[in-house]
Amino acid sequence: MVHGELWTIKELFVYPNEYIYWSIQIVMYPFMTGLVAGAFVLSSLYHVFGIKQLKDMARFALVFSFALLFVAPIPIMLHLQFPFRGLEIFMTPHFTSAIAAFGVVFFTYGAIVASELWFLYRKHFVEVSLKLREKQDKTLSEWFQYLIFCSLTLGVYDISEEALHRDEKAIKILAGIGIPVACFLHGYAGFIFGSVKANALWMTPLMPVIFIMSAVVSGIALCMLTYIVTMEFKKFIASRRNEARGAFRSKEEIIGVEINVIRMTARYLVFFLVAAISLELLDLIFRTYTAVKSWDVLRSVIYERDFYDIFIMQYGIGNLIPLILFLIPGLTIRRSVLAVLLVIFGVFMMRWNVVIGGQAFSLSFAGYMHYHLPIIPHDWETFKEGLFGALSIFIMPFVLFWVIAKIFPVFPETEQTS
């Protein structure tokens, strides 16, 4: 059976070899890489530009970006019929192809994030390893922690004021270098789509910029959502644990920190959201005005067949409503949760409309194809290219974040009492 035949429905005149080849995993691919870039840009707002109100969020976003980094290439690996061939772009990197260049950019960005995390948590590694070294009669778990944290120190135990100052300078330099690398990491996904001359919907020079802006929006929104959930969990623990132990801050203090950080982060989210909406509308207006040869079929897709997905789901529910929720004075936690959920949904719909909508019309310009997402899997193909495959990809970074946060504590009080 031809790949794509299971979920493609043809209408009118469509070439026999045309199917929806790029399915939900190719939607998840730019979506997940966008979350990586957006989370890193959010962390750099403090490390590079010195916005002190975002200090807690910056540490949180950097660790979360590192967790997302491992998941970013998995969707495209699952989509490949021979996934081990995907390793070739990492083993033989070169710049003759946009896909092959991903190997170089991915490893470069990963090295930057890992180095920045090491400088940021080096003092924590040294303190924990020295504390465990002095402890007598260590348990098997403590011996295991001791080996891990001793290895993470890389043999550098100098935590004097001068050494920590050098660490801060290194973090700032790495964050500054990482911003363009993170943007390029996701911008190349837009470049791949924008350089496809055979597809009229994708071929636009604005595609990389639109992808970058929406990536920053989605990354900030997901970090805000995860931060709120984590702080709410800490609030729940604080209400049931003896505060005299000093392991957690009081419930009222957590609430104050939480709302202040969320309100400050929301300001930057609104700024990037407005920029992303403006670029997408500019591209749509430009296409309408120029009305190239393929505009007739594009107009039927944009304003008729995909009108609900584009103008109702993406622009209405995913862009306009959260923008209004953020702009209403007196932002609350509940309103923030609703707004960021809608923002994430809007960015996902943008990726969906680009990937799936770009394949909705035949190259004959006289037929259409409809994509039906496999819901209930009956084999491996319908699982990985269906709803459960996409949900697995989306859940994976949260599990990794929970594991990584055991080594890189995202809150100061956790670092002090590890």
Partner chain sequence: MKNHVLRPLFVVMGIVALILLARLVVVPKDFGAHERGYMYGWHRKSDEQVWKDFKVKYQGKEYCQGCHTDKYDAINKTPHKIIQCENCHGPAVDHPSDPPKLEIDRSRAQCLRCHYPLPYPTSGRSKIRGIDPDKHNPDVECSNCHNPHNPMGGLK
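Numbering follows the first chain given and starts at 1. Every value quoted in this text rests on a predicted model; they were computed, and no experiment measured them. Superpose the two forms; the largest set of C-alphas matching within 1.5 Å is the rigid core. First, how it differs from the form predicted together with its partner chain.
Once you line up the core between the two forms, the Cα of R133 ends up 2 Å or more from where it was.
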Second form
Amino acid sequence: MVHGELWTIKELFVYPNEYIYWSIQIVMYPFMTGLVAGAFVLSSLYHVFGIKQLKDMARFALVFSFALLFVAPIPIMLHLQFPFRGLEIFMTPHFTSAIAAFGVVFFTYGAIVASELWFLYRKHFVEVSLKLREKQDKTLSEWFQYLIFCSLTLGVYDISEEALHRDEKAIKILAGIGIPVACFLHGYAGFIFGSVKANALWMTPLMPVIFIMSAVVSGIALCMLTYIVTMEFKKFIASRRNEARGAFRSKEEIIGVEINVIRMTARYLVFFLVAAISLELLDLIFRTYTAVKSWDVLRSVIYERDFYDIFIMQYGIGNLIPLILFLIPGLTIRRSVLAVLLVIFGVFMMRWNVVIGGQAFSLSFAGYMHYHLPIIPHDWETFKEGLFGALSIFIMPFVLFWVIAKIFPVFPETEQTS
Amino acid sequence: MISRRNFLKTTAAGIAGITLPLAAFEIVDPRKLMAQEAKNPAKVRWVFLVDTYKCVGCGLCVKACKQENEIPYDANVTRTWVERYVLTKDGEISADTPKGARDGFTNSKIDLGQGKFKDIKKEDIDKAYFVPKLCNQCDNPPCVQVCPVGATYQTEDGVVLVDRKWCIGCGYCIMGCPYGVRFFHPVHHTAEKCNFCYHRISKGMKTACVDACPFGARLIGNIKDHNDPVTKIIMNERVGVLKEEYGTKPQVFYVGLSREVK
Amino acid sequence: MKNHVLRPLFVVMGIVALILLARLVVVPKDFGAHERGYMYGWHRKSDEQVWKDFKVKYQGKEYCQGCHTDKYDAINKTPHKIIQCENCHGPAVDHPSDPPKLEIDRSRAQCLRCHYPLPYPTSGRSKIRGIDPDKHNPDVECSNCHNPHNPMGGLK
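Rather than the form predicted on its own that you just supplied, could I have the structure of the form predicted together with its partner chain?
What follows is the whole complex; the chain from before opens it.
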């Protein structure tokens, strides 16, 4: 069977070779990249602009961004017909292609995040490795741990006040460079779509900007969600400890910290959400007003065929409802969890409506294609191009975060207790 | 103690250090290229001419193409295809291309997809005709521009080819083509497209579809050769191209092109 | 070590150097920006030859003429002379060595490609005589009665 035939249904006049070639993994790709960029921008708000209330969140967001970073290229790899040839992007890059820039931008960005993390956690690496060095009769796992932490110090064991001060400066500079690079990383993901002149829905210079805004929205939202979940877990631990012995931090204290951070972060989220919606509406208004050749088919896709996905799922449930939830005064944790979940869903729907919606009509402008997401996998192809492939990608960063958090302790408390 | 200025300085120096070896692996020297172009300009530029008045929609070109170029016969993709346009008195345009017209048009009903057909009465038809389609071998091929690894390229004589050993299968070229001529090969899984039967034209033969067409609706020629009959038609008569607005500079020319053609 | 700040940069430079080294090994020697420049001509030069060496299957009617002179001459006297032998007889490839026998398409569908009547005013199709396949001897191959090499020569 031809690639794409399985999940494409054609209607009216469609060219014979047209199928929905860019399917669910290409929806996941900008979605995940957006989360990376968004999480980084959030962490930079503290490091660069010194927004003190975000201190707890900043550290957390940076580590999470690092975990997401490893997952971001996986959907695009899975989507390739030859995943292992993907390395050719580094070998023979053709920079007139937006995808070729991926290698360079992604690598640069990864280097910045990794360096920033190194400076942030250098003290911790040195402390752990020194402690392990002194320890006699190490177990095998401790030897392993010792090796990892030793190499992570990159041979620098100087943790004097002066050296740490220099680290802080480096972090600030890296975070500063990181913001434009993060925006570039995601803006370029928007450029991949926005520059396809053959696709009437994708081709708009606003695409990169829209992508950046929604990226920041989704990144902040996911950080808030993960932050809340982690804090709830801590609360649970703290309340149990309280019963056992006097804890270093009471449950009430944690709640106090938590709601303050959440309210502060929510304010930024709302700001970027409004910016994203405004840009998307501007694009829609502009298309309606100019009504070029492709508008007839686009209108029928936007207002008729995909109306439910765009206006109910994306703008309604994904944007409007969370906006109202955030703007009602007296934001509670429970309300923000709901709002944040809806925001993440909304951004996912936006990616869906761009990627799948852009292929919902034929290049002939006289026919349509419907996408049917494979649900039950019966071979590798239907797995990776189906619901479970997408879910695996979504779960991966959380698993990775759990692993990485063992090396980069996310909350100061864990450092104290360990 | 390192000051911020020093840090920036060393960073800048470091970046310069990285980029230097990159320059050593130079990708292209534009001056060298320009000189080469000026010295010996290409003598051949393949172009295609389609006469839509002559086409009867028999689809023998599609049949021949699929067999000549080893595109699985029953796979629903094809390097070339034929479209049918029917204009009725109420101003409505109906178009279809069942199986890319591999088996021709042996039904007067228009295929609407999903098993639906539209019956058009003979007396309602104002005009109706067939339009063969194939790769336009554009002068500005957007499919080549967007290939991230250099797996698709244009030869000196203007034909766009795909390197089956280098293609990573990202599908960006398929998305980038406004004409929908590209697809994934069902067997090789790499991007696939019409290449004017490059193995034939480079041996002095005609393309399989040109040979197979009984009515002379398809012709291939060299636009750099002023004595070529195809060049003469393109230069002296009124011909059109498809989707000019995309700026691709398509090199498949059509006689009798009409506004309804998508 | 005073300049520990630069350590991550060294790591990055090491990785970049590794990639550049890998390029030297992995990238084929003939890969480069050829005639059409970097934008349109960035490719592996030897792939052009790969395509030029692709197997030719349709040989053209002159290829048939040498051995099947009688058939060639016969059909050339009829309106069907415009049809290539291989359109019905299939691609010759290396016939007669490979394949020794060609598979002939005698199906009604093959004839209907042209002879299904479509009265399209601005197309050559309307000038070809057609039959209604549902009424004109359905279930019988056309060549049972008509000789495709001599369509105007009356029924068999």
